[in-house]
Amino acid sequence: MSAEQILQVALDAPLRRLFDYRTPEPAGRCAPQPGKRVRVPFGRRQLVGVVVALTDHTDIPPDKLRAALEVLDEAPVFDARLQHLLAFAAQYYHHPIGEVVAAALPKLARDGATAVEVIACWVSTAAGRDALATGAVSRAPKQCEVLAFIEQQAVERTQLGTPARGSTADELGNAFPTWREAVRALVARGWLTATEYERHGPSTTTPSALLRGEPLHATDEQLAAITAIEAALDRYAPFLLHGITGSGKTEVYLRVIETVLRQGRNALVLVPEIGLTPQLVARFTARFHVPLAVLHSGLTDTERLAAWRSSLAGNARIVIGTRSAVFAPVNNLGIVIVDEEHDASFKQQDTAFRYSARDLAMVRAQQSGIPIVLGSATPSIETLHNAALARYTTLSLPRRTGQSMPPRAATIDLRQHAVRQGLSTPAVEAMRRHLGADGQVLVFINRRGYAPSLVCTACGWMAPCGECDARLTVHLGAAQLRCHHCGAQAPLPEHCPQCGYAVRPVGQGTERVEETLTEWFPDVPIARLDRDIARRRGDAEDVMTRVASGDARILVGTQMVTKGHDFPNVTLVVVLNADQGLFSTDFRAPERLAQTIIQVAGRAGRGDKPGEVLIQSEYPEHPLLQHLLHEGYDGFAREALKEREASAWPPYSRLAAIRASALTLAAAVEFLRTARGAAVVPRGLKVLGPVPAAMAKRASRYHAQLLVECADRATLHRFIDTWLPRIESLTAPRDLRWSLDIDPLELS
């Protein structure tokens, strides 16, 4: 068929194809174009998809070809470069283009919400104008100023013949740094009313100055890094900003972004965790007098849509976000920054589309012809390998800013010292010493809850999770047993369900460590930070505020305390249970452990007081710990690269994993065995397995995996291209699910 233009549409469906539709009738004011959303019939439903291409040919018979219902956008929501990024992601991760495109849209945009930015504004009422005229508002000077400003703007718009609308938050913020309280009071009194309007294109309101705050003093190393990055703003250039904790990487980001903004371009900043977003936003807001958009999974659907619209309109000059923000529609992009680039949170693990935001950020920068900065105190082994091969330019920040020095680190041999509830005598004595010197203490244990096991003192029974191959964790405060893998919960029993004897918690979690420290230091305020504490928005910030203000002298926490936080008065860090990861079968486990230790150690001594780090271990002579103590992370990384090369693990090979889950382990393994039998394996490529996962049963399902290994990336992807259709054609039980993971980070 070639009589009319055909729309090729990507729909959120697990099918590796596009769907053909005729143009809507009538076409309306929005002409179809690649990158625009369309509403289409799909079976008995209506779906919102994105036009990928226009063609004059389709293989669908004319009587079967359905028309799209409407084109939703006047302008594309994905520009050409972002369309190319999405196409690359679908190809590289061998994933249906429709699901890739859907991942790049906020939920409400996938449902068809308008892409035009809706701006809240405020207008004076007749009563408000009367209050100004009669002076009734003069008793509240701030309210009077704000009301007069809003009314004056309305008069000026009328005189200029511009469309009537109220004053926006940006306009009020530029005129009055603290305007919201006055506006709330005026609305309550009936003198203002809130409304909104659609803003097409970027705001025409320009702040009086780009900067709110002055830059900090930069060290010679920071200036060298800034100069190198700014010299490459006109081309693609990948940089590794390798700076020890406290060396001022964020100041480098801010200085470079300032230059980008002055050139009239915009910036994209990726961070790994939601917990890092508020403090980074605070730093950027304190420095820049420009609109920011923040994108992360902690936002409501409405907030996420508003941030996406602001970015799409070009109003947000800086977009800060977690993993999915790599797809943000940032117009006129001038630089991409990936903070804490080593963090595993940049890899999507929870959905079928398992992409790496860091790696896609590299592709986006390359396609846009702009520099990208990967910042970390503990770069991933792959990133260090690329830097060693001169694929990336390394910029080093080997010194902390100001007068602070790197902390002194030592191990505590748990075989030689008394231990109570996970805390050794030397660690407790060091805590007393630092607290006595008016310092703060951070105690790190990467295990939340009260204890990891509940054990019978008579028969040895351990409380199991009925849905997983795991033990239930004791949460004493909630009087519950909880599974940290599937979320199952049960009441905390007082007696063994098998023999009736007493049960007791074994091991330590953050809750138990906090309890023990409260007994030892009854007069010292203690704060705890883990996922049990930070359940609601603002909870983590409240804990951080207590520590930063000195209200809490001891902080007990999990991984949440290791990243990006600046506590100038923390002088001692104690690392508990450091042996996790030393003997794991996962080849990446030592790297993750080394990164965690270095990151948490970096919280000590960031102010003008010297810092100390104590690492408790039953294996203090282990090579990993010895390299960290005597040669730092660089020494560990050199040895790790040698081991990876000898074992032919990444970055010296490429991996892909096929994972299957079913209601029985036999069904999952059998499906993967059949999939392996369908493979035509080329020379130089290995298919390993299938084997059960390290935790075979999770959430009442059994998991197994196949691993594909090859030294050549192109060979691996050609093999997967031919293998996937064969896997998809296999007959499998209805309950079986399987997925493909390119460049997997976890092999357990």
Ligand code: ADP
Given for the second form:
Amino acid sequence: MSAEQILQVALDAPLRRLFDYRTPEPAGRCAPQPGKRVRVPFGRRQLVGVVVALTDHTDIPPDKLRAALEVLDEAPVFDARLQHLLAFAAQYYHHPIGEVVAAALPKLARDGATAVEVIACWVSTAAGRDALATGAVSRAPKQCEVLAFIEQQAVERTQLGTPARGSTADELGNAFPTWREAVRALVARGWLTATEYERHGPSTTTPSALLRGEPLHATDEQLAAITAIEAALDRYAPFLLHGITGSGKTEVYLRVIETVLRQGRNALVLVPEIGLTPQLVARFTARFHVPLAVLHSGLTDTERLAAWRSSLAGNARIVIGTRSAVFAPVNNLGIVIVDEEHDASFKQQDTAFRYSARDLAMVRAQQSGIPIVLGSATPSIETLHNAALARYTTLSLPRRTGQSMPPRAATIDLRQHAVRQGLSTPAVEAMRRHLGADGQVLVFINRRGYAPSLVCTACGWMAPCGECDARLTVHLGAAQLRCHHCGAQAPLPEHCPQCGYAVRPVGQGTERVEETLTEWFPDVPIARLDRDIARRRGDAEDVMTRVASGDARILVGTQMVTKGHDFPNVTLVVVLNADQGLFSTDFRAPERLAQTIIQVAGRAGRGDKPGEVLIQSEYPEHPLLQHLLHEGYDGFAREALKEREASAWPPYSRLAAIRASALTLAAAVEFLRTARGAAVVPRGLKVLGPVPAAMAKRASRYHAQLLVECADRATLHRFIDTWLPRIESLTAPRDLRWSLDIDPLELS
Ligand code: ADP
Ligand code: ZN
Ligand code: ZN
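Next up, the form predicted together with adenosine-5'-diphosphate. The previous block was the form predicted alone.
After this comes the whole thing, all chains and molecules, with the earlier chain placed first.
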């Protein structure tokens, strides 16, 4: 067999190996090459995989070796650098390459859709040309102009000898600020038809200018940050942009991206799930006159494919997206930005391939030899540690832009004040004061629904989830009980199913706080923002707009309020239940609590009015709250790092978790015990457990975990490498599932 006739293909299968195929026969239009997709036979099915390498050798006997059916791409969909990134991810997360590659492709591309950009365009019909010639269209001047423009473009293309195609939305948009209505009317009259064409390579329509909007006049601190990053555009350079909320981090990103674009290179911006708001995208489009690709979980498969193609073609100059956008095929990458780098949504925690987009972004920047900026008001403890060790260059924006002052913060001791419906008297008095002074109030409670439990007033029954070790949350508006862990739903009972006596919701959720406040402040318009609201498309937007415009004076919300619109008139923030995170078994809980409090507090007083933050707690003397209050996030982080060091938690050690679930707790624990028994544990490494998960029963399955801890990363990974094949060879009950999580974020 001649050289390099064997394709090593990554297929979306849970097997830690590549699959060998002969090159397709007949050869087909596209030559096989690493990074291209191929269609291959697999058992009786056909699968789409990605060529990882070409070789001249295979261990498969010639009569068993099958031929690939077709090479799908003219050019690789993963360039050499992305191929490296995927290979790195498979190795670092000890995960099958096929599933890693699959995670990096939009669904329709995994199914074999063409990678070439298909662009919608419009061409005139014979009737349309007649109408132009006879003047039949001239009674509608706008339509006449648009039709003439499209016809003119077609003529020019013929004259230039460029391939015939219609006019695109970009082209029409550049010529006419509003054109869609005219195009719709012309199509309806049969004078235009909509078609599409395949665009190879970036758009040839050059925008009139790069900038659509003028940059702001940078503050001295912003300028220092911009200068430092721009001085490093030709090399790998990690930066921590540590700036409080409203200090102008986004403006720094925009300025640096401008310079990158001017160099003819492209930018990748990663944002957390809830950070990718229309407002953020609007800020980019208001500044730059370049195509943008936006990638997030709310897209349809078709939209996601279009954004991916636009990025692959080099048409989109800025790719902005959530977690999986770290794999976006941005060529000629000039900078990576990770906004709100501490956010947990950068870590994939649900599916089998549990990667950290932030950490992989770092690897991507390193491989590409470009800077990466991690931005946050509340950097993760790991990132602060790296900054302290000078692995990252710290750039600080310690002040808010404009006049606004940082808010004053204080605790309210819940043991010393009257509390009604979760609200203490001083908190309510403060609300009255701020509303009276024309301010707005934000009430933060990290729990959606009406109440976290439904309790029988006679026998003590509490509505349990049948599938989880959890209580059902009361959703009064929907008249339902819902489990926030498995999604189970039930109608809201009026009587105790056990004794028939009356039931009563206990505790507070956003719905109930909204109801209470409506009663206490009958003349004040109130808005609520949580995931139940945000689920309906556009509703979160409406709420944000109502608050930003001042129509709503009180906003009750969960974490979701920390992102998106500026609320310049919010002068008071009340944190209702700070105590949940104080005594958790998860060593990261204090960090998350501190971040939440700071992020929520950051919403106060962004305008010219000073802000006030009140944190209700039963433990106001808790060191975490004390450090946070008196020394801010930095003070908290200093203490947190000391504690991590004393107890050898990350960043002073590396962790991996093996989690198992089964239909009985015993089966899950037993599997992990056997796995642990199969380990050859090197010196300096600890295997802890198995222990049941904090909520052992979830969605009718029982969960347990083993924790691997080691100060040395290389030792840990070598250990996992030798251990995994042993675990994979264990016999386990059919219903048992297990997974590996490298650098786990949640440990409860
Ligand atoms: P962050 O991303 O740190 O929260 P932003 O970049 O959103 O901060 O800036 C906060 C507000 O300050 C925005 O309204 C922004 O337009 C404004 N801003 C940012 N930089 C400047 C500047 N140099 N001069 C005036 N206003 C600025
Ligand atoms: Zn009862
Ligand atoms: Zn449940």
